[in-house]
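In structure tokens, the next block holds one chain alone, the form predicted in complex with a further copy of the same chain.
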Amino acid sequence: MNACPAKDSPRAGAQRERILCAAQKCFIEHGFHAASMANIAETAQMSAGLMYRYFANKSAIVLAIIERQLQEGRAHVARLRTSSDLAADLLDFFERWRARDPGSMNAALFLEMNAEATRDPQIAAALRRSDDAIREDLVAWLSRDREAGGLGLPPATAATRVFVLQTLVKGLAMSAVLQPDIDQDALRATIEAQVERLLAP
């Protein structure tokens, strides 16, 4: 059935990339359900039927977009973990979400993913997997010994603090949508105070 030859040729990869790029733009603009295959095809400048050569169906495209977004999120957190200025990185999170850049981490897409996760078990599993990975990563970091660059927190304490941190970041996505024009300096001071508390021994 899926004996498609040269399935992983360089051309096939490029085509898939074209489709995913267009899909991401459409999903941000209209949402997963309201964005149609015709819409995506037009954005990708190809026929609608052709997309089925590279993806089994629409939900496969949705899954791919979500997986890619989660991967980018994890990369962002990993960078954040090795940084020296956690507050600045959190502000950067907010900044990217506020910017509504269709290319990178996007608040609209993030909200859509989470909303869809309440209905689709497959999407929920993907989000949960990513969430768990991030959490374990951060907890390990906070509970690592001081000499190894960590804070030496007991695991239980680290876990609750990471929960607050994660909840705060998620909430920032929503706040970025409704209050995109919030005062930057006040926000900075607020986040710095929060971070200071989360990283205190």
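By rigid core we mean the largest C-alpha set that fits within 1.5 Å across both forms. If you're wondering where the values come from, they're calculated on a predicted model, not measured in any experiment. Residue numbers count along the first chain shown, from 1. Compared with the form predicted alone:
- Core-superposed comparison between these two forms: the CA of I134 stays below a 2 Å shift.
Could the form predicted alone be shown next, to go alongside the form predicted in complex with a further copy of the same chain?
If you are looking for partners or other molecules, they are not here, because only the chain is given.
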């Protein structure tokens, strides 16, 4: 019997990515509970036995997807820190979610993960860690002196505004799924007004 490939080998990385892409597709199409490990294996075009070499169970796959979401979220934060138009960037996120851009975290999957967190403490903890890490990045940005590219806000004020910003982003993700035909001009005006308040000295 062949030994399992090392976890950090190029082949292992490619196989894990193949499984994660297949799982993401299954979760979006069927939801977490309806999507089985057998479905994921079939979509990945590999045997279930091979898939279990890389992930112990479905929860392990979900946790890996959340980790990928965290990396993407932190990349978005880095982009926001250098943005000259935060409102336009938030609208761009909404458009990508609405269009189901494969290069962005799928909004429906984001909602599925949050729903699953109400039933699975491990997933809930992973989502909290992701939220906390992104919040820390944003608070550090808003607290930084203006000369260093921040807003110079007191840390407590920055933390409150970041909480509102994260709530706004999550609301946009939900709206991309539930209200994809929302009036764009009205949405733009609302986001611009909220961003102006959030970034005020």
